[in-house]
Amino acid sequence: MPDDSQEWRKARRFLKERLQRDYTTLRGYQEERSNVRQLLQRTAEMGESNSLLLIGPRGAGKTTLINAVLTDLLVNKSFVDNTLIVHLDGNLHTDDRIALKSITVQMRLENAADGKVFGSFAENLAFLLQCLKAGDKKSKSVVFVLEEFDLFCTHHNQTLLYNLFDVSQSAQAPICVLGVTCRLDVIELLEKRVKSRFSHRQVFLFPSADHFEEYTKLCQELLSIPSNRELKASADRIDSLELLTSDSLNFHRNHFDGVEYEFDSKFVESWNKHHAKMLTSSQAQKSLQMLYDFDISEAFLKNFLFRLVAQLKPDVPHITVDQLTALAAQYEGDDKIDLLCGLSVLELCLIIAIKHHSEIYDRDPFNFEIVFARFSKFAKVSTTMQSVERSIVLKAFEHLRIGELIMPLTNSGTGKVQKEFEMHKMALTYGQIQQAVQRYQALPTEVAQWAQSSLI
């Protein structure tokens, strides 16, 4: 028993570390990966200068793709010896002066300056360009990785981008500019002179929304424990990261290394078999489908599984379907539905009256008088809502407005129009109202029936 306890603790730590600190494992995007790899190879080996933009939503794997390609190329000795990597981030390097200083440090140009002190931005830039232009195709190639590329477009006159693209278009020292951004309109942000010097190579990374089976396999892979042989096989790739000499790229310093773990083969078989069976159950599949509809990125799935693995305890050494379903339900929660469930029955009746009006008149705007007339029809035949005074109904209507469940069409206030006649629009979907009616505790049956049909 102590052995089993030790094994599951080790498994929990292993999975948490792998989910958090595996920066170079890229799944899919084979064509895009090949394009970026060939581009960097041509820069390092043939002295070609290039520029490229990686575009995709957050969490799609743009930075991981660059990390994976750099890791692939570290086995190539000529790439390691002949390439400098300069990493810039738009969130950190907020203007060209800071970015230029970082480039100078990362390219180790201080020693080449013979003690010269850069007195201004112009001198710093001139010295950098002089160093790049002094080279030829046999010089060391420089790879510029620009994270949050769109933020560099906001810098004054786009001086840095202009000069980098200008060097990449001329027969000088070979450089490759890799821009990473989540904005599709990033090309339109470039000034005309910068745009004319950009190669217009763009690689788009968009996760596919039509491969749920692959999403399930990915989930199973992330929860499974590899054999000791597989752990040792991946160790060589991780060891090669030590060849990265860049001071700004730090993913290799904190990268997950599974070689320090060793598991009992029977435990690994039992663990993987249990979780493979658990993920194939209909309840787990339904929860995974909901997560897939919510967010299809691998980064989101890793965060979800990390929270799931963190729930492992001595009395619950395996992940259960109930844990998966309960955690997935938290992502399905809707604040508007919770707000509706906290309304009084009278306020919910007004929401139902507004829903029927919107369905009949194709979401036309409404005022209090319209809603009150529809509510009054229901109140006449209802045993619950009889003898509710108009002033109380008006107060309930105003409460809906304060809660922003209905929104006024104009911001002119009630000075020009009486509040009973001010036009509003509904800030809810029919599905939200339907779910709220189903979840509402102790809702009168006739109100629930009225929510289903406007016929009284």
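Numbering follows the first chain given and starts at 1. C-alpha atoms forming the largest set that superposes within 1.5 Å between two forms make up the rigid core. Given the structure is predicted, the values throughout are model-derived calculations rather than measurements. First, how it differs from the form predicted in complex with the partner chain.
Once the larger rigid part is held fixed by C-alpha superposition between the two forms, the smaller part shows a rotation of 40 degrees.
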Given for the second form:
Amino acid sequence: MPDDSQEWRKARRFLKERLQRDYTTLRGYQEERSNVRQLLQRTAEMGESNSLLLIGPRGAGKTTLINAVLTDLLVNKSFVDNTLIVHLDGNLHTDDRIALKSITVQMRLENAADGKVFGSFAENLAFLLQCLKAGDKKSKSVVFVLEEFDLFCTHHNQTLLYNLFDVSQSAQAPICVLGVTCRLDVIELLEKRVKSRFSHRQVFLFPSADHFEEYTKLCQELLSIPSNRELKASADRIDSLELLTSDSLNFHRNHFDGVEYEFDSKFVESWNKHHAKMLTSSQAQKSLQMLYDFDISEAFLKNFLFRLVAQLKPDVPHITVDQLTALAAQYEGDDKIDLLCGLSVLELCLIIAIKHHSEIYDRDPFNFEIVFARFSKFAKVSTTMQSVERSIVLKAFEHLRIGELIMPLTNSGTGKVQKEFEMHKMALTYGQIQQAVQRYQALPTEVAQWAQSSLI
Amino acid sequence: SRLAEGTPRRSIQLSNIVEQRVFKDDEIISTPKRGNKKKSTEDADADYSPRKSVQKTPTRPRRISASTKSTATPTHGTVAAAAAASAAPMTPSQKLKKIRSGELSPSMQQRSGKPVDDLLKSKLQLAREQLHVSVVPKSLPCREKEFENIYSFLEGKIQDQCGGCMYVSGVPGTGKTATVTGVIRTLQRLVAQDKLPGFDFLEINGMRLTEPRQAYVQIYKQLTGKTVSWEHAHTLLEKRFTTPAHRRVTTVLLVDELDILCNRRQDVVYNLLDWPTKSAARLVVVTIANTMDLPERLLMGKVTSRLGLTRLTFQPYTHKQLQEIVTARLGGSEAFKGEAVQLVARKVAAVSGDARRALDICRRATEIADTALDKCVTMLHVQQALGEMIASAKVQAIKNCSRLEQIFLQAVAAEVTRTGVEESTFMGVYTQVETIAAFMGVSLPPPGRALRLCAKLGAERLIISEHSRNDLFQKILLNVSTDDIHYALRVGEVGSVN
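Would you generate the structure of this protein in the form predicted in complex with the partner chain, following the form predicted alone above?
Below is the whole assembly, all chains and molecules, this chain first.
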């Protein structure tokens, strides 16, 4: 059986890499994709200037769409020779100064030498604008991809956005400004003059897997192993891209490459058959439905599947229904209850005292003295808690506080009040405490009874 | 405190010792200083070599020779430097010096192939190119009166050889800058025909400057081509405009986006508007901004007084004017149906009266017609383009939320109705989620996961929420209207039943 173990090991690596590093395969979004593609193509070939905003929730495949479109287009020689691609990210380029330096480097302008830009911010802006102004239909098109577009809107005066949009609306070098953001109301962030210069093309990317059957199909597709012919086709696509050796795309160096894998056709058949059957079972469907109810994005499903694939072991060379349901159940769990179950009995008693206080006084804030008084009343009549000192209870209280199970009323100005008297609020619901008390291992009966009612 | 004082002094002494050692046994120990020097020269070498081999593209030498030809270098700089520049690749600092002195003209990389010939383009493509906002027509339709107004002002000032100011305002996209530059172009044509005394034209834009004082740099640069610091540029401009000189020609300065040039001190705006009052300057300043009452609202009294009362307001385009603009752009082409243009004009005029918006929508309509393989843009195409570009995708977004997210949104709406206040806390919303989930028979997410839902909706801006650090006490605001939620979810449910 050594051969078979080789196969499943390969399959695990294949699936993991495909889940993590396949940056260019886009599923669905036919219309949006062709829209963006045509726009970029017209910019490159006809020298048109355009601007576009790509909007969609997080995890909807916005970046993948751009990567896919660029991968398609970069195979054309006419596109590669006639365009420069400038990538900017709002998280990295936190102000116009940094963004401008990056643009200068990526466009390889005269005042940049080996990635170092000379001159001040004002000079760089003036030089960039002069360069773009000097260009016309005969000069190369520049495609600006601005990821996290909403963060660019927070820059001072929105100078960079104004200038980019202004160039796209005047007879200068042909540029295309692609903004990518997850905020639906991003246009409201633009200043009036910037908004007027923006062409108001918006492409919305909402995950199309809004029917559960499609979600199951996607799940099946992500778990299945393609035949060797399909593998070769996808490998060719990537290979042609790597031949270009352009630095405009920085993901192709570490891209998922199907060419390294070759599977035995019998193995592929049995693998796919098994998983198709597994996914159609009612138990698996129920778990998937649970995930689907929570989050329909592909990123969430991929995260789930990665954890599932990582569980493949030599003794279980297939993903079983039990594994899937167990993992899905983990997603349903509450971390705070786990945290509560890890507390000592003393700390749990304090939590119960806080709960009683909150119930009686309708979520009024509390401090250590209040809680301690309530706890002492219980400790006096209990048989196990009589010898606990005040300082130890205070330590337990502080422990709760740094675990953020209780939170101070104000975040600042804590210096004035002594720590025994500082007011706090409880960051738990009653239901969570109830469940924690039920689930706690080896809880003394006295405490469990006290948790039921505040009367002692 | 003594300790704190002690440390820096000691370090100073230490550094002295090191320097002494450097000076004393220069040859014996490889001192850090020397090592550094060596390294830096090596770095410079490393910088050099790839540029020699890789970056020396065929374009560069040609460009340099062209620029030296055009600016006639012998006047500034030695002959040797010029020869060196054309022979060997320049170091970055040499290049920067050239850029600052204006000897190296900025350029873009050229395409490898030729642009597509006009004859090969279809009717729709030609129409689309004509409709691009960047194609400014020779004479702007529907702005004849404003043109007349600015023309007579500028012509009078140039003829009289005195200075003056004008303030032009209007909402974006109403043809302000296009009209002013159109007037200037007409005047320049007259100068070429010797019907008018000559004048210089300078142009700055507040939004193209990183700070207001850079205006001096840009003005000076347009006068001489050199880039200097703003202090220096300011003194030079001051000298130029305040001292009388023989044969000084009139200068027309166009200042776009005036409101950006206003800082707290307003020294830049003051200077720009004060120079025209000097008799030596012969400066005519035309300022453009959006708000009509900018001088009264933002500027200081003395600046407002200098700005004067010669003002002009550009009204937003009406639907008839927008229609005329679009049909003028289209020329005699039959790519558009008449009523299609009318629909665009009416829809845009009702919102903003922005010509850019109308042209962009028309362009999008041609694209839609193109993909539909139609030869003519009809009402349906325009309707689709309008739907895309005056988009409100909130309902769509709510429909495409996951089930629990939809429940969460409903819960926020329910909490708002319950309390009557717009702002609700997470705890109240979670109670509502519990209720709705129990009612609908869905398994309830624990609060930690519900916080994740909340953060996701907050990232999309369907709700506005605080940082999740505040846990149960974070405040949640609904960013869509409750009607939108009901509409999206109710209509959706009906759809799923069918």
